[in-house]
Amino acid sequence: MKIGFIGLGIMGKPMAKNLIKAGYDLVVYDINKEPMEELKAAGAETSASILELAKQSDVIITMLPNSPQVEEVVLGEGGVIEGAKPGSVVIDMSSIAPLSSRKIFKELEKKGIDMLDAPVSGGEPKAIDGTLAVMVGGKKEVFDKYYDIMKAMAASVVYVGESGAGNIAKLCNQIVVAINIAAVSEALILAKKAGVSPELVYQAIRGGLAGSTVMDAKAPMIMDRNFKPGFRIDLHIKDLNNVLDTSHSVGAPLPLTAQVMEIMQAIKLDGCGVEDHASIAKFYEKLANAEITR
């Protein structure tokens, strides 16, 4: 079985990594040479082009920023739907809007193509140990013939339904990091601003009820002043968009998506829009006028 990666960006080179430590056999396609060098070392083949990596493959794994940019290389010219062999599976693990991910998985089944919409959680940190969370919207037959491969790039690959249903989870996850950043963030701008000990306070609430994965993530960078990103603010941005696009479309309000939306906005137009999403809380040291340090 032969596997094509399209797109080897901060989650996607690591993720392909991972499955050449894992013994597939890869052949990679980037807009991007360079990262496409460092995996033909790493192991993997390299394709000149979109459609010559898809005649090749059996999977084609897909991990690309948006809703236009997988369906420019899934369905158009040149992409992978003119070159994908019947009975092949389209992987598309990138994170996009669920109506997108259900015109895609159409197309493809016309063609007589399987598609998996898998998006991921987890950041740079966990596509580089191979620790992330996989949610997988499709056919439940595919998503159990194909389970191995994903399980090679994560801790967690769960089945949450028919098309596009994956990336309505993503959606969700989406909606709780922002939140739970914002909180995190507002937490500790008023321990600093009440003369107490931001480390204190995190290391006194983490074991308790307020304790999250997100908060160990990124209160400690917070506090370090290390907003490299590991998800950026422009990212997130584009998944409350098609948060928000989605609530409206059936019908669920989120007011604090809604606010935590605004205060990312805010940040991007400080010129925080490449850093880390954990720059949140430079929302809320800007309106305090302070600093949360350790």
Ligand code: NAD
The other form holds:
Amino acid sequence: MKIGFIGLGIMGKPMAKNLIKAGYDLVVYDINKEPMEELKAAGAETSASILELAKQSDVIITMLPNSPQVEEVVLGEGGVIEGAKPGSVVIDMSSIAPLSSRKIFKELEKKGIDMLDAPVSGGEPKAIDGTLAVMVGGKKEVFDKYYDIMKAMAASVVYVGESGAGNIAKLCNQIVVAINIAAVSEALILAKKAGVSPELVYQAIRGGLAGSTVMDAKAPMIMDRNFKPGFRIDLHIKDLNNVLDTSHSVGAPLPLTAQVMEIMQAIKLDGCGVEDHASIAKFYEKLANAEITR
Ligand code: NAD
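Switch from the form predicted alone, shown above, to the form predicted together with this ligand and output its structure.
So here's everything in the complex, that chain up top.
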């Protein structure tokens, strides 16, 4: 079985490497040549085009920024749909709009090509460790057939429902992460301004009900002034746009998500779009005229 992997960025590169480590035969493509060379050194073949990759692959995995890129790569001219064999599968692991997933699913179905939407959570560290959480939409029998491939990159792989359900789960994930980072920031700026050590407050509360994976990942980054992405503010804005579009269309008002979205818009104007989403803390630091340090 040959796997074609398209999109070798912060997430795709380590995920592709884990598939090689698990013994899969890999061919890779990215518009950026540098990660292609790195994957070649790790044992993958490289492809000159998406079409060539699709023709020789039984499974095509995409890990691209957003819906327009995935639609272009899969459905566009010279895209996966023109080269992939009937009976093959596209596993899109990018975080995209659920409606876009469903559109791609339907177009591929006409050609006898299966599709799963299988976005991930966990960020770069878990992509490197192969301990991502994968949430999957599509046909259950297709999920069962390709479970082992997804598990080679993940600690958990959960079937959520029909096409698009994986990306609905991912939007839910992004709500919890965004509001959680804002809550951690509010707590730590209070500690700072009250003259109590943010580090000791973090140590005191992390084991109680307030503790979370988000707190453990982001509080140390904020206190160390380390805003290297990770997960960029720009990508989180993209996800919250998809959240709010979806929530408005299904009739689920999300007031806290809307507020964090505006916080992200504000720090983007300060040049933080390319930084890790831990830089949400900078919004509070500006309001309080103080810096959260250990
Ligand atoms: P990234 O920008 O680092 O990587 C995207 C890659 O896609 C780049 O290498 C780019 O060159 C390539 N690409 C773009 N357009 C292309 C095209 N037309 N053809 C071929 N290659 C193309 O992004 P990332 O951080 O790896 O994120 C990828 C996806 O995973 C996004 O949807 C993101 O929301 C999601 N995600 C990211 C994280 C994270 O922490 N970074 C965590 C979970 C999910």
